[in-house]
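The data below hold one chain only, encoded as structure tokens and taken in the form predicted alone.
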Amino acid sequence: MCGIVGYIGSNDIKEFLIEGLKELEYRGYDSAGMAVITDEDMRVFKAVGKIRNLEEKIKDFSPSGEGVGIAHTRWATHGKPTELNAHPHLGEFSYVVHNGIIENYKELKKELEKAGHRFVSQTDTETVVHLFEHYLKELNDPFRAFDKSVSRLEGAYAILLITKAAPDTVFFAKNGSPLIIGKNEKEEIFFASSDAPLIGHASEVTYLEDKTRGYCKKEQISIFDESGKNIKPDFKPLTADKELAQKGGFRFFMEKEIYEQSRVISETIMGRVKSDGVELEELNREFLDGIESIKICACGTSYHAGLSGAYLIERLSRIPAHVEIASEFRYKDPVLSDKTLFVVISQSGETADTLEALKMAKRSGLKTLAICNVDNSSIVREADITLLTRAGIEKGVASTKAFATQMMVLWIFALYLAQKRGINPQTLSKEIDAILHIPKLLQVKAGLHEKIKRLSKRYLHGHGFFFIGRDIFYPLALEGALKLKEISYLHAEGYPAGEMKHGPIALADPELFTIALMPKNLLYEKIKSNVEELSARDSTILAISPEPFEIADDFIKIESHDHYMMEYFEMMLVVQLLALEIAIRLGNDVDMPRNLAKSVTVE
């Protein structure tokens, strides 16, 4: 995830916007760079790869006296991880730095390119400044010019601006993205997209609220909503203890991620889903010709995801799908045909077994995808294609966030091709509208977590777990049951719940927790008909649906959906928060569980 730090006093600025750039590394980025002006002179650097690589660039740069500054470290989007790229960005006189998306960047390019504005760059906040400088020239007024530009986007973002025509002001808005202000008693002020930069520097902060903008400058902070109405900033102390503010005060990073997942959802549709249909740039129209088929191949939840996929893809674009786990694909002696499109997931983009499948399924011709989170990494590079997740850093061992942005994707991807094959209009409308409620149905309800908290305490012990669900919710089961086993060490299996009684169910009793997913929308009744049979050789149930279930010894309920996506990924949530407070509970670290590893770069 790309990150902002600002600057406005008169200490040693190169070294505040360089450690805290520093501090959001754990983020992950591709580039870096700063601009600085003082006493109207404006310096920019830029570099591509890690921090270090820009601090070669700036060895010589020795800024002094009053000045303002804006540093960002990027994580692609829009347009490869190239210097042109890299953030700031800039017009005749002023530079921006970005994070988010700008959904109408091209409709703005355009227009700019018409009036004689020249890009350089294929990113979507180059028009952010260019947008600045022409209606700077129109209203001589820079702050009624940022306010203007700002009022012309679509999408999510948070934007530091700084200019000649204001050399002493920093320019600012947030919408959808992060954005804090923080102070100090020596009058300086800090900008930062989270709090770690800003520990040991501010001593108050404020967190901005979406569709604000404003700008600041010694001794003045100026924030106005989108009615032009001003705001009287809220102060708030500031932690000093970093790691807990990487953590955002909530107890391990795993938690903090979970609840994330609203926020890098958005991050992930943003760009791609529209309200008449869904975009991937990435791809070009020649790209899929001759595709007949589609073979899935990753590890662990990466595989989770893919099997899911496979659900979605053969659903709506009617394209067989095939799912391989990649350990097993490397020796098995595939038949493989060059009308397969060969998919690869991994988080890290150095899993191991799914690089070697990769690399096996170029050697046979077959064109490539990969839906990854690292930009840069061995199979980014490896693959013909790439869709980013855009979940940002994950340390917590167990994968929460990047497999739902690896759903996402994969959902979007399935859309992709049902568009390319002609999907109904009622369909694609109904599908879209779904994906657009995701992010908000994820945001993590109060009474939701402390109800799961209460009934951990329940499931501490027996004999072990069955997750079970019919169709994609199969997977999600095998997901649920991962969660687990990977941070409370607890025996936990997935099971598609028809073959239940097909062996399984010998091992009933009391002793036996079962976690049964049951969807409203995908054969409610089948999942029923397989739980009762479960009950009635006392297996204890706790049942996560939509709808209250009489013989079920727990329930946790979730909203009523029309659409069973949308019941799939708050289902997600549910059995991610209760793994979480199982292991909690039991006093396991559950951001490094033993034995594993968050990037499996060996067999």
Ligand code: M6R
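This is a predicted model, so every value here is computed, not measured. In this text, the rigid core denotes the largest set of C-alpha atoms whose superposition between the two forms falls within 1.5 Å. Positions refer to the first chain, counted from 1. Compared with the form predicted in complex with the ligand:
In the core-superposed comparison between these two forms, the C-alpha atom of residue 185 has shifted by at least 2 angstroms. A movement of the C-alpha atom of residue 139 reaching 2 angstroms or beyond is seen between these two forms when the two forms are aligned on their rigid core. If you fit the rigid core between these two forms, you'll see the Cα of residue 532 move by less than 2 angstroms.
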The other form holds:
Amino acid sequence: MCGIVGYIGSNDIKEFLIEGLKELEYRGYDSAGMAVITDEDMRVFKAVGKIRNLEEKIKDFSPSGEGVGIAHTRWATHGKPTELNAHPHLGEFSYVVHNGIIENYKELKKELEKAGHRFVSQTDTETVVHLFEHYLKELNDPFRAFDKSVSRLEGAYAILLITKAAPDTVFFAKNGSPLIIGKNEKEEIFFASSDAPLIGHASEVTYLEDKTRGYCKKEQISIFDESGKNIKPDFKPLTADKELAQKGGFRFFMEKEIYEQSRVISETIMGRVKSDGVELEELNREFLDGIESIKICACGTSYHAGLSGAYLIERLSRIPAHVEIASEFRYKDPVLSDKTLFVVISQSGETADTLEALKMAKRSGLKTLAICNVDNSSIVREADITLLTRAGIEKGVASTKAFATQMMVLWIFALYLAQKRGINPQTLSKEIDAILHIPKLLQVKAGLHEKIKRLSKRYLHGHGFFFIGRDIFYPLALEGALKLKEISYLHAEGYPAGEMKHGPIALADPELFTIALMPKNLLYEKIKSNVEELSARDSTILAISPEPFEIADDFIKIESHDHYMMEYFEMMLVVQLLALEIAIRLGNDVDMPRNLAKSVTVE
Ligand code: M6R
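Having seen the form predicted alone, could you give me the form predicted in complex with the ligand?
Then the entire complex follows, led off by the chain already shown.
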């Protein structure tokens, strides 16, 4: 996803901007650029591909003295990754960088073209700089012109704008996309999409609220709400310790990443889910022509996402979908047909077995699609097409936000396939409505976390855990068990609830903990009787459900929803937090569990 940095001051502008962009690299991008105004000059540089290409272009540029600068890494949403589409975008005398999506840019562009503005890029962002210059002519006041421009924008944005009309000033606006302002004792002012570029530069930062806008120049930071009311910025000290800052006050990266799920999943959805359907710009319609079935291949948590995705794909689109563990697939001499779309899922994009499975499928002439979190990774480079999950960097070895975003991409992809084949409009609208509720529902409620923390002390021993679920909740049970075993080192298994009586129930006794995923919207009565059978054999039951369940020894209540995927995402949060709290109580290094690596590049 795009990243923004900005600077006002007299130190090395170029150095701060380029190093800041590097700190944001993990977000994924396909081009980069910067614009700088100093006493002497106004310069812009852009490059497609890696930041080193931009560095090459600016190697002879040495701005000096007071100045302002803005820079950007672009992850293409409107228009291809070209220099013309890279930010900053230029009007006649101003530059803008932007994260997010301006939803009404087509109307604005038409209006501005009529008024004589000439556009050179295919982006939504370029409208912002033209709007600004348009209103500047009318109002003759740079901030009023900027404010009026921002009030015309619909959608999500974090914007920085610099202009020759006010060469010492950076104008900014925020709605939906993150934007932080930092300052220090050396009278420098900084802007960035996240803390990382500011550490070591700013001593204090303020996190802008949605719908705010304003301007900064030396010794002046003015912030306003949309009604024009001046807002006193709430500056907080910024730690100089990178690792501490990156953990953002959480005990472990895994905990922070669980809390980030609500935000990152909004980024996964952004631009892909509209009120009347889903869009996947990365896929051209012909790509799926002739496809009659789908084979999904992955490892670990990504495999669990794949299993869940197959339920969604079959249920929504009626296209047969099969899932295989990559290390098994590679050596089984599989029968492959070119009417099958081969989908690989990977957080890192470097997992050796998944990568090799992908290469095998390509050699057999299959079309390939990667669902991946790391742009430019080996898997992304190898696949015909990639849907990036946009989870941001995931540091905890136990995957959490990567899983959540994989699930969201798979759900959107399933709907995309269903749309292509013709989906009932009521079903489509119910699915979209549910998708749009997920970010809110993933916000961790203090009460829920506290309850899980308290409950966790009862689950530190025993001879094993069974996570059970039915239908799409079965792969979620697998994932819950994997989360617990990899960080707590306790033995945990995921099972389809209906399978217990075919053997595993023999293990039932009070020291066998059953974590039962009991959604109201999918096979509730069926799973209820499976859990009753376990309870009758004295297994200790922890039920997770919106419905009260009298015979449970412990009960975690989730909200009542009318779509099973809303229950799925909420239960995902619960099993992640449960694993985290048990592992913390056991004194384990949650982020770096023994014997495991984040990226498994050997088979
Ligand atoms: O990077 P990948 O998604 O390809 O990694 C696959 C597995 O190694 C990974 O999901 C692993 O199972 C995690 N430790 C799970 O938390």
